[in-house]
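This document starts with one chain, in the form predicted on its own, laid out as structure tokens.
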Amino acid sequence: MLQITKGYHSITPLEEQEMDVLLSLVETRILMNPVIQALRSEGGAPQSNYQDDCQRAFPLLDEVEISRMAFVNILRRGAALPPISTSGPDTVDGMLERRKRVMGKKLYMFYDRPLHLVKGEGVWLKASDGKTYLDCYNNVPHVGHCHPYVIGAIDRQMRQLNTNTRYLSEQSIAYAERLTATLDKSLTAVIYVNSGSEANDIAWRMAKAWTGHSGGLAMDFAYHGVTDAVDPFSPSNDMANWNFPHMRVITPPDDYRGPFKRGDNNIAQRYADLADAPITDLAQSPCGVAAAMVDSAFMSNGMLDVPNGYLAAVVGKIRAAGGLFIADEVQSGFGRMGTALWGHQHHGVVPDFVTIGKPAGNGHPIGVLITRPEILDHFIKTAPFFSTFGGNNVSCAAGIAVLDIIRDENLVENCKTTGAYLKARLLELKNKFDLIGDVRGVGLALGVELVRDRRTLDPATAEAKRLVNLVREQGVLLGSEGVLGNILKIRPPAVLQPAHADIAVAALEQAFLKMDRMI
């Protein structure tokens, strides 16, 4: 059966749904054979040994040593499909124990009771217990979980060719052309890697090479990745032990909790001026200023309502000190903020580097750095830069497909309109529940800050954690964010619709009501 299935599959590929019924079809055919032989016999046709073969074969399917599931997995092997577990579905507790044995005992997972997700489609995720959840957290599947257009692009390219950029590749060139066409005309040089962390890493290396300096600036409690070079730009990774002589942090423009409040006069410039001290201190150190790295959505700071002109003023100060600006678009890019395709465009800034990752391939690993050609040329004067998997045909095909969907499904506008609708609905909740201190953000990058007292701004950190779990019980997935851990993070796929927003708000309302009863 293995060889028969492999042979059939090599000519006409078998699909997953066909494999689900193949054993039943085999059994039906075996049962039909004796009936067919009996009819033939009545008509005077000669007998064959098929009947005896079938009578011997059918009971074997029920025997322990040739179990039904084992037989199905033989057929699946022939169709190049992964096996189905013969031990039955594992419990969440069982999976947690297995994970601890092979992935470390310290769990870094969402929710008090971890979710075992088994399927995704659009804005929906399905768990192993059959329950469906509205995904209002994951930005990686930017155009929706398992988008068929992206899947088709990956499948077609994988069946044709997947190699590296040391060969000429239509996909890598075309994707680079598509990306640079969306950016300022000065940004035309593309480097491919495999993740946002790697893109930020190589941007930092290029900035040091170009400026001759080695000092960096980041927002306080920022996150930019996991590599050794980028970890210093990510104070949120380990606030208690963050201490790097070559780094300085800038006070984020938090107009709710920060020193200058929403509505104050000249607030953008006043927050920008707070960057003067760390920039000057770094510039006067032996390191000098090489670059500043900023996430345009200020996501780890709680999706701030950044005053108009703030980022442009800060970037001006950085450049005056001899540094470059790295726009980390991993979370803010591809239209999430609703006003432009890229977050730095929302702020009216032209960066020296643009870095992208997570959403670029809708879950397929890809990272890209785009910079000025003279910066790239200077960097590779002494040695070329190459990433084996960076810019491979399949990843670039996925990236092109994502750009097609954003264009064809008008997702930048959807982030704007659905995001505005969702924010308005969240503000309605604020009028109902005193626990909500602030609702902020733009597009589909929204934050809800929880406080125990709106006057003192006492952070409701424990309540935020509890609320995220309660909303999960209502079938909606959210996260938490911020240095105090008291901000609900709403960052859904860009295909979220107003009807989905209503579902999310209804779930939040029920969770808040339950919180009130618990208090």
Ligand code: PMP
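Here the rigid core means the biggest group of C-alpha atoms that line up within 1.5 Å when the two forms are laid on top of each other. What you see is a predicted model; the values in this text were computed from it and never measured. Positions refer to the first chain, counted from 1. What changes on going to the form predicted together with the ligand:
In the core-superposed comparison between these two forms, the C-alpha atom of Val21 has shifted by at least 2 angstroms.
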The other form holds:
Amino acid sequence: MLQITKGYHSITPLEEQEMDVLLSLVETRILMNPVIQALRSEGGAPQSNYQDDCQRAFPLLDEVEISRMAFVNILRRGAALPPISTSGPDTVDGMLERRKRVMGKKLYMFYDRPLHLVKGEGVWLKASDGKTYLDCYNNVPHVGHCHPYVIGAIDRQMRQLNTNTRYLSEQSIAYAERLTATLDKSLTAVIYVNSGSEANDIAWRMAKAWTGHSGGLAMDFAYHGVTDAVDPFSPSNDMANWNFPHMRVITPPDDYRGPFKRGDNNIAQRYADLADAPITDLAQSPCGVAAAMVDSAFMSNGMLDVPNGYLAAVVGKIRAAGGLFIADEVQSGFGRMGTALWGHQHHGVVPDFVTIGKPAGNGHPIGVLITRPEILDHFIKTAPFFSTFGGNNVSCAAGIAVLDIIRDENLVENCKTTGAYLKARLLELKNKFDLIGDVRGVGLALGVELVRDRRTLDPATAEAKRLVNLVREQGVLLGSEGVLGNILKIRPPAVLQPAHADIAVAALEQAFLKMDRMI
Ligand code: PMP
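Here we have the form predicted on its own; I need the corresponding form predicted together with the ligand.
After this comes the whole thing, all chains and molecules, with the earlier chain placed first.
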């Protein structure tokens, strides 16, 4: 059966639904044979051997020792389809046990009771408990979970060719052209990697090579990735033990909890001036200033409302000290902030490096670094660079598809309008619940800071954790964020519509009401 199916499939590809009914069709055909034969003999036709074969095959089908499902799976193998699991889906507890055995006991997961997701579509996620959740958290599926255009692009390219940038490929050149066309004209040199961490890692290496310095600056409680070089740029990885002689942190412009408050005079300059001390200190150290790395959405700092002109002022200071600026667009890119395609454009800054990850491939892993050609040329003179998977045809096809969809579905504009609508609705909630101290953020990167006391700003950290779980019970997924863990993080796919925003706000309202009853 396997060989016959394989042979048939090689000429006339079988679809999955066809495979699933194939066994029943074979049985039906075998059953029909004696009936057809009987009808024919009534009309005087001679008996055929075929008839005997069928009659012999009939009981054999019953005798086959493997289960029906295993039989179907053999047929599926013939059509290059994966087997259907013969055991039912595991329970959440069962999976948790298995996961602990093979993935360690401590790896952090969302929710008190972990969620086993089984299907995504647009802004919706289906879980193994049969419930459908509104995704207000995930930015990787930027154009929506399982977008058919991205699936089509990946599928088509995977069937055609997937190789690396040691060969010429239309997809890698076209994607680089598409990306650079969206950036300042100085940024034309593209390097492909596989993740945001890698993009930042290589940007940092290039910054050191170009400046001859080895000191770096990051925002306090920033996150930029996992590699050995990027970990020092990520104080949020381990705040208590963060101490690197070549690094300094800058106080983020938190206009709610920081030293200068929203509405204060000249707040952009006053926050920017807080960067003077760490920059000067680093410049005077043996390391010197190689680069500063900043996430334009200030996501790990709790989706800050960054004062106009702040980032440009800080970048000016970095450059005056001889350093370069790495704009980490892993979170803020692809229109999330609603005002521009890139976060640094929102802040009116031209970076030396742009690093891209997460949403670029809508779930397909892609990392990209874009810089000035002279910086790239200088770097590869001393260190040849090649990443096996970086820039492969399939990833680039996915990346191009994402850019197409952002353009065709007007997603930058959608982040702006739906984001503004959602923010306004969240501000209404603030009037109803004292626990909400602040609502902030731009585009579809919004934060709701919870405080026990609006005057002292006593952080409601445990409450935030509880709320995230309660909102999940209401069928909506969001997260918590910030150095104190007391900020609700709302960062949905960029295709979120106002009607979805209403669902999210209604779920939040129910969750806040439940919290009130618990307190
Ligand atoms: N930079 C920022 C701002 C991020 O948020 C992240 C991931 N959360 C990274 C870099 C690292 O990206 P990756 O996980 O793809 O390595």
